[in-house]
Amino acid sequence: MSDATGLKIAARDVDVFYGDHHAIKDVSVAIADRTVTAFIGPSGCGKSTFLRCLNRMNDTIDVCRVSGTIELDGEDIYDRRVDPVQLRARVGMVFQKPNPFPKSIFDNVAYGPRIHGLTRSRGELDEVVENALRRAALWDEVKDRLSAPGTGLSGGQQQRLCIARAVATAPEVLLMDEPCSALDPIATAQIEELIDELRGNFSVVIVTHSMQQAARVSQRTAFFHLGDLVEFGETGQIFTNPQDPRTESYITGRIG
């Protein structure tokens, strides 16, 4: 569990290249338990690269180098002994168009238990299932059709069942890579409330292009512009006060 100070994730000097290109260049950030942390920042700024090293995603391109420490509950992620498959499963991520396997609802959502063995029977496995799909607000629209495919959900369910997929592992920490960006705004609110309820049980980092949403659902923001760390702070103060010319730029419109 989290220390008492409530630091979840602390990444320290991280830099990551992609080939020669130095795409994140020394970056330190705390991240708070049960608190929702935006990354912003203009396109190619660095924000989706930086949110794929908290779950070794990186890992999967191999062009890609990663250093610096990055620690989960103090130990570090990057430690030849950690398994990222498990990693993963405590660090759970939702990508920006969902991306539901071609299963039933049910099965997209029971992947994860039945891959780590976390239930032991039947019931456990439905359980689960149930608590996933109602933490996601899912719950009441698919109940009486489980064994439907989830590829023939709304994209807002989609983007919702892809949410239950991920807190199905009983992660600790939740990844969210423009998790709106290809949704209606209806399907938006719903999931910007849910991330919202999702906060009181786990630390939620959220990639966003769209600064509107940044001040809505975070209480810490990080600004990003071309792969440095600019800013980091309070939500409201960096929307209200930046302390940096560059964060100002950003948020009045002149840079982005």
Given for the second form:
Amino acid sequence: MSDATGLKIAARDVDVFYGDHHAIKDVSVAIADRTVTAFIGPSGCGKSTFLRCLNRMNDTIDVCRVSGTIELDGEDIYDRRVDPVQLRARVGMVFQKPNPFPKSIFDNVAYGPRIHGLTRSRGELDEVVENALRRAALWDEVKDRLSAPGTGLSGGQQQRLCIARAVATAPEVLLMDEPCSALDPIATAQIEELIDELRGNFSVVIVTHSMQQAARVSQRTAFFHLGDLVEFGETGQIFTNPQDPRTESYITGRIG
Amino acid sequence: MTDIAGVRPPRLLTRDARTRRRNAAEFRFRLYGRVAVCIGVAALIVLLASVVANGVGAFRQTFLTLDLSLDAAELDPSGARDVAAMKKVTTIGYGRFLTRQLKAAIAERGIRIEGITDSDIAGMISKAAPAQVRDRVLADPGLIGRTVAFRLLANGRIDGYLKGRVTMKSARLDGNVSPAQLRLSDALRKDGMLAMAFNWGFITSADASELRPEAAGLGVAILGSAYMMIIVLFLALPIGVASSIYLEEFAPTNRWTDLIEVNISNLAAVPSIVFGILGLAIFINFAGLPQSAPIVGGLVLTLMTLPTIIIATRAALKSVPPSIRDAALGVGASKMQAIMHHVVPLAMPGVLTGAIIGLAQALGETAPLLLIGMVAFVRDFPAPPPEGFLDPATALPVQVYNFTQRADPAFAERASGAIIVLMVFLLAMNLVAILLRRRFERRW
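Beyond the form predicted on its own, can we have the form predicted in complex with the partner chain?
Following is the full complex, with the preceding chain placed first.
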């Protein structure tokens, strides 16, 4: 892993097409290690599409084509020799709607370590699960009912379970696609606090259409509009002194 | 501006005409639904009641209990208790022996019936009874010389008299039974020699000829149907599930997969007799598999069941929310892991439902089996599997069809009885499916 200010992901001249639709136009972004980077922008601007390029989740969509280069620690993730499954073990993802597996809380978290063979014994697995749940600030709430179904938790707990599940695989980058859009304000605050803590170990990329959330949790912000990366910089600077008139219109509420 | 308030009723407590009309329409609609459900339930009840009423008699049978002194001079003339030599006494010999013993027993009990002849007395017992006694004696030659109680099948007409199908009036017009025989059976019944008992033979023995309906059973048909179900289960389920998973999750969408999809849907609608012709042409004429064999029936029914299983399985796979796939891929599972660990277990209840619908359809199917020779009259039981898959057998629905073709009214009762057995089979299969579904349906 590189140091706190190092470069984790470098995307250069990325274009994404859905069939004939040009969804992402020539986007270049540098994502630093151990920081939170927020992608903001109005609906349909391509921020989620771009996020899903970073762990090749777009591969599952037949009509989607990606060009340009995206490098993780200097290696092009779209190289033909790269196995997307191996990539996704290093670049984890949390989705918009909490989607725990219909299994026990323990099995949800243990799934990643199990399929990747990260632990050698049951004791080690227990430890990994506990750590992941502690990281996701869920341990104290579920430690007495690890065999209870994950789908029986509240929405916010489910989303934290999904974060624990992603964290348990020990990824280097955590992608979050509007992780709070289905949650109430209290659950949202918990997740935001959690994201801030996760920054100590991971590079986090979060897509959100709440500008306040971007301002609260991120150090760097990228503003997307109609498939273009309009502006990318320090979060404080984007929100206080935007360079582009479109950014200014968006953060002041005139578009979007 | 129109005055909307003017159209509204002035008060909440009175209903306006429009509301009344809407409520009436809603009431009528619910009534149609209830009537439809009632008609369906009534039809089912009538159907079940008539089948049970007609068929339940097949499970009771009239038996004649007789102490036979197995005379060595008659049944083993050589005296060596050598089975090969004893086989020289045919069922005809045993028949004469039985008639004499029965006559003696009647006389001994002091039963005297006006105008009864020797052939009347011989006709009291089933034509299958001599073989019944002979088989038992040949199996255990040690019985010879002793007096052994035998429970012999009574003639089908006598059985019919005890069940109320044959009456004194019908007997006068019937060449196969005389009123004297019926009076004799009344006397024997009073004596306790003639009685009804549960008819295990109906379930365990093979079919019997036109002349001995009382001996006809479903053993071969049940075995044949069971063998075919085993074949269908072990072929159609894996092939169907594997092809559904591939088509639903892995196959690219192009002209070929579209073509395959259309063809599967069409196959589901092909009349079953066409599959029978196919089986005859390919499995018997081309591949040279034996006629009447459960393996051929099983293969034909597999082909017939596949589209049903594939369609149901694909629908079940489709209904698994995509978020589960995303979740698995997001933690670095491969596509196969995502499908095998998460999608298939969630789709399992639907897959099982499809499989059971398919199997039930196959179990009740008659037409294709007629074409591959399973309609034959089979007396010999097929061997245990796997060799038995190649032995001739029949199937339950074909046996029902066979029974209904025969002239003796006793077979009508047996046809309904066979339907009951078929339905018990279906119920058992459904029960298994429900239990399995319960196990898999912990989807929380």
